[in-house]
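Below you'll find only one chain, the form predicted alone, shown as structure tokens.
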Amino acid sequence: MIIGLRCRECKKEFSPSIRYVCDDCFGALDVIYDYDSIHLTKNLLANRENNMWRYKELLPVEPQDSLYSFHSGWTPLIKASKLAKALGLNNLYIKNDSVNPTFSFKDRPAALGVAAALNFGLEAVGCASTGNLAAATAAYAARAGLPCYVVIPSSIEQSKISQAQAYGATIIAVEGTYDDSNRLAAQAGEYYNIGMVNINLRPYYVEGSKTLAFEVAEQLGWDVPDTIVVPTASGAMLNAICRGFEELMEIGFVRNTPATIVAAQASGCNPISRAYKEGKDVIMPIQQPDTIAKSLAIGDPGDGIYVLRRLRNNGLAEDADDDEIIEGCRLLAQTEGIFTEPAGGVAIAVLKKLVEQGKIGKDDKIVCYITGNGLKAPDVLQSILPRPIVVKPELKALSSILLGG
């Protein structure tokens, strides 16, 4: 049961409402629950439908039927034996969130954001986005029958814009970075009373990503991985996943949380990784992100300081350049048959680096989160893939090609 909202900094509490910062100290707000009133059992869960709403007691709002029936979440947890062998590991899993309805993990928070907008009686929704959230918010808005306004940096891949447009969203492209888009969306949400899911509905929105922890634990037979590797942009997903494991421990479903949390960033936009490596306690924004991992190109991460605090306790941060990202995408595709967008390539590349540096043990139980489908950015691998072999329509033309000739 939801009690209200609480400031992460000064701990001031608020009733459930459309607000996202503390009016005393401007700290971020989190949803708080009455855990003593939650009567959830593993047997009860076992009989529920396989989607993210199966954990409704630990989510802030319940969906309308149009959202519930969209089957968001409960994506595969795959034992990645071939990739593990290539990396020198023995116990690697891929949480493949690229198979959600709009093909990224953003379905989870978008579903909560749109559900919250309906709960508060708002007549339109929107978001600031680097691509994936645009598509997810637009799709859930279409399911809910709400207009959707998406504010994006003008550099975003056309394929991601087209997907959101297909769902009926109005796309507003800003001449600037994601952070410029985010500021404009925040102003628009307040002035026009629009539910910007990742801004004025953010406390509810971020709760959707907790289900990435709930599902992994349940799919592992209520066990917890030793290490999790999370592609990191704003830091909201990493924080939410950690909170999810903590809540499972709070209600007695697991006995521990992951021993090592890895924040994986792109080298062209690595404010969290850079602060971690330099031993700093503040995040210095990246003014002009420059990376093929557009979905991770958030130079001023809203939850970055909270990620950094977690990493100081039990975590690691690393980043990968464009060539390493492309190789990560290729390696995952050719070992496990999973085609990921560049953010997934970041996760694989960072995992590879940390194994080579001896910072991750070969026998650790590792879960690597793959957050978006490769069809979101199909051009990324073109530079390294061979051109098609052109032949005449004759069987003999294949003699030197098929099965080694």
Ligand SMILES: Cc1ncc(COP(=O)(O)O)c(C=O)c1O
Given for the second form:
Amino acid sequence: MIIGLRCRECKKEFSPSIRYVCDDCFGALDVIYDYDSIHLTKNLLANRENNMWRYKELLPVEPQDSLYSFHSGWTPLIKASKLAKALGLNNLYIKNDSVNPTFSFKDRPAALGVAAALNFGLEAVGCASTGNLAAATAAYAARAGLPCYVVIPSSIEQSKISQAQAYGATIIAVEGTYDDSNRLAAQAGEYYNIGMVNINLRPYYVEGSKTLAFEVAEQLGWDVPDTIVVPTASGAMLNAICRGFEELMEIGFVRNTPATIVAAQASGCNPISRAYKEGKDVIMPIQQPDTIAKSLAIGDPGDGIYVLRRLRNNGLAEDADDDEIIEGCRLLAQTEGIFTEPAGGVAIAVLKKLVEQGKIGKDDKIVCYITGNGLKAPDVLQSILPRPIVVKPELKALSSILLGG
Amino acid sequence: MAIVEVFIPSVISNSKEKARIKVDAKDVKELLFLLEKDGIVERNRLFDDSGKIKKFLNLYVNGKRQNDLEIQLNDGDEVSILPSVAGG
Ligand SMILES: Cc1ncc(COP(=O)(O)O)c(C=O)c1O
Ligand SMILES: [Zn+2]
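Output the form predicted together with the named molecule next; the form predicted alone has already been displayed.
Up next: the whole complex, starting with the chain shown before.
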């Protein structure tokens, strides 16, 4: 079903291969499909297993058994009535992607990246990561039986490092930013012949995140939200989600795409929302990101310019500072019982701000993507949470604590 | 003069093979001149018509992005030219 790869800039086409930039203009490459040859129907889907591979016709590689059997994706879409009420909204849903096998949305692209690596016969995989992709790539590599090398900025959360190490990955912690890690990983991929899922396998990798659109539409009964809120770092996921909705329209499954796309960023690393708000058409990289939302700390977003173009067409961007992010995490946990890492707090905080600014209608059907699990960065809420009350094991010690005591 | 190590990925080099070579050059400008002279990478692969480095390419000296071609090089510096990889 896939025809090949096409340069996003000059449109030059290539056969499917391990290649990620155009050899003429060095623009990024995207997978192209022959939609006419795709015979997917809603009925066919109804009989398939509930995981991301149910949309295999719209994905560039088929999973090997070891990857398929992980059952990634098909995470819950939750009607968030209590959170909606707190924000003054009437029709809010949470796509809780923090309950994937490795506890972030990165399961989706990592699965495609590792599947592509196996297809191309590569003998090692890896990635550059702000934390979540490290763990995801490491887990899929473990299932595939491939060694895994992840390059991360040395500042990321220990829990994310431990998770990736538990799966057997070799961690290369760079004294520098994500952008430094990304560049080093690009060179390592080339010089040591490693399938770096988000670099030299990127055209395949990004396709995995389209399933975030497919699932939401299917879970809404083949309907499309008016507004989607997406935590954004490199912009790859936002772009993929938009393309996912566009493809559903292309194959006749839905009649429109979301009217409003919201890119949610952290104020301490906001290259996209800053460009959007300042009315610029270029992205100025943030040299030294500084935010508790470490998974969103990408100063030089690869897909930034493409996200910006989409937002100019039909979108919004906003950012949230550390306090607002923490409050977003708290609010989601205490209204909907979903404990998210700061990236999720960014999405909630930005949604809250845009509602307050009157930029999002209160009756809009909104889907907010929650992309990472709170247990991956459990310490961030500590600053606002009370210390546990320590008592002697005696009933009378509870009288001042419990209601009606 | 300074001996620097240069990394060129396959998508950029003339031979379509990646290159990792030592070159003796005083600044980036001279380095690029020598790379062209030795048939490793052509200038028009790297620069647009206005003489600026192409939009989707970055040049790094010791891991720092550089646009200034006059920048002095020192012994042991690491120079790389890479497509601006879409990270994340
Ligand atoms: C939890 C989480 N949410 C969102 C993102 C942003 O994804 P992207 O870089 O594709 O914009 C990341 C990136 O690592 C992440 O880890
Ligand atoms: Zn091109």
